[in-house]
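Just one chain follows, in the form predicted alone, and it is written as C-alpha cells.
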Amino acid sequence: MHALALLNQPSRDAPPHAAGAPPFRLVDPDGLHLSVLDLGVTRGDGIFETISAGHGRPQALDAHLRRFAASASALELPIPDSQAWRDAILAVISELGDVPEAFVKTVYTRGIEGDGRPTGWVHGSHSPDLGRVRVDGVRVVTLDRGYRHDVATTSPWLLAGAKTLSYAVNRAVIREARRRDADDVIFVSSDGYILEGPTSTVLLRRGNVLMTPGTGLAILEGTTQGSIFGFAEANGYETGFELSTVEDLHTADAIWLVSSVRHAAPVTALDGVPVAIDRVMTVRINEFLQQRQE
C-alpha cells in the first residue's frame, strides 16, 4: 500500500502550479508525474526527509519539519511552507490507514531549470518488516568520510549536514560495506572523529550516559536520537554530545545505529570485532519508538 501527494506551491515564494488551486492534491502514486528535466531528476539538486509514522500518527513532524527548512536553507531553496507540507503528509498517512508501521518522505527540489517553480511531493508507504535488524542487529565497517570534522565551518559550499537528494555516495558506502562482509558503515572524519551512518545517527552507552557525536560536526541533527535522548532522560539515564573516536567506539558498552525507520539496530561487529548487545535497552527504545506519539 501506498500514497502520494503533489504541492501545488511548495514555497509560498514561489508562484503556484495551478492558479487558484489546493494546496495539494492526492494522485494515482503509480502515475506519472514528474517531468524529466527537474533539476531534482537530473542534478540532484533537492532536499528530503523520512518520517515514521505509527497507527495513523506521525512521529516527530515538528523535528523533521524543522531540520527540512534547515535543508532548504542551505540550499537556498525557497521557504518550504511548512503549514502545506504539514497537511500533505497528514493526508498521506491518513491514505495509508491504521497500520503499526509506516513511512512518509518528503521531497522538495528546485524544479525545472528557469522555471522558478521548485517542485514538491509526499509519498507514504507502509514499512518492512525490520523486526529481524532491530533483534538481531548489524555488522558496521568505519569508512573515511573524506574530510575533517569541522569541515561545515571550513567548507559551508558542500553542504554537509544537509538532507540532500545527492545520494550516491551514501548508496556506494553501502556497497563497499558489502564487499567487507558487513552491513553498514560509520564514517570517520580524516582527523579521526566519529561522525554518522550514511542513513542514521550512532548513539553509544558507556554505563547510564547515552552519547551521540557532537554537534558541528557537520552531520544531521538526529531526529530519531532526539527521541531516544528524552526517553532516556525520563528513565534516569544521562544523555549528552561529544567528540568521539573509533576506539570510544571499541570500549563502549553498547552502540546502536538509529533512523526514523529502522528505529535502533543494535551494532553486532565493528570492522570485524564483536561488540556486546545491550539487549534490554535496545527493546526499550524500540518499544518506545513505536509506540510515540509526538
Ligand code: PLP
Second form
Amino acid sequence: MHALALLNQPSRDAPPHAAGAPPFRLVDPDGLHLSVLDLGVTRGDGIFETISAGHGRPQALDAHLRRFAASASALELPIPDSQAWRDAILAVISELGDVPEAFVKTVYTRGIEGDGRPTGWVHGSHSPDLGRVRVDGVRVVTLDRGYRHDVATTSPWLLAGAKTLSYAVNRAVIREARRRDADDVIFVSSDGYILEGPTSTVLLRRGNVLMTPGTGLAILEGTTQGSIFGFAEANGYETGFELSTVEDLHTADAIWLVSSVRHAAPVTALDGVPVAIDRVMTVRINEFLQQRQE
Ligand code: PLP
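Since we've got the form predicted alone here, give me the form predicted in complex with pyridoxal-5'-phosphate (PLP) too.
Next comes the full complex, this chain leading.
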C-alpha cells in the first residue's frame, strides 16, 4: 500500500506548475511523474524528510517541517510553503489508513535546470515490520567521515547539517559495514569525535544521564532524539549534548541508534566488541515512540 501527492507550488517564492490549481493533488503512486532532467535526480540537488506516522497521525511533524525549512535554507532553495507541505503530508497519511506504523517521505528538489519551478512530492507507505531490530539491535562499526567536528563553521558549503538528497555516501557506508560483519555505522570526525549514524542519531546512557553528540557538529538535529529527550526528562533522567569520543562509547552503559521509522535500535557490538543492551529502557523508549501523538 502506498500513496503519492504532487505539490503544485512547493514554495510561494517560486511559480506554480499549473496556475490556479490546488496546492497539491493525490496521484497514482505507480505512475510516471518525474522528469529525467530534474536536478534532484541528476545532481542530488534537493532535500528530504522521512516522517513516521502512527494510526493515521504524523509524529514530530513540526520538528520535521522546521528541519525541512532549515535544509532548504542551507541549499538556498525557495522557502517551502509549510501549509501546503503539511496538508499534502496529512492527505497522504490519511490515504494509508489507520495502520499502527507508516511513514512518508517529503522530497523537494531544485526542479529542471533553468525552469525556476522547484519540484515537490510526498510519498507514503506502510512501514516494514521493524520489531526484531528494535529488540535484537544492530552491530555497529565506527567509520571516519573524513572531516573535522567543526566543519559546519569552517566549511558551511559542505552542507553537512542539511538533509540533502545526496545520500550515496550514507548507503556506501552500510555496504562497508556489511563487509566488516556489521549492520550499521557511527561516523567519527577526523579529529576523533563521534557524530551520527548514516540515517540515525547516536544516544548513549551513562547512569541516569542520556546523552547525544553536541550540537554544531555538522550533524542532523534528530527529531527522534528530541522526542526521546522529552520522554526521558519526564521520567527522571537528565539529558545533555556532549562532545564524545569512541572511548566514551565503549564506557557507556548503553548505546542506541535512533531515527524516525526504525525508532530505537540498541547497539549490540561496537567495532567487534560486545555492548550490553538495556532491554528495559529500549522497550520503554520504543513503546513511547510508537504511541506518541504530537
Ligand atoms: N542523522 C542522519 C544523517 C539521518 O539521515 C537521520 C534520519 O534519517 C537522523 C540523523 C535521525 O533523524 P530523525 O530522528 O529525525 O529521523
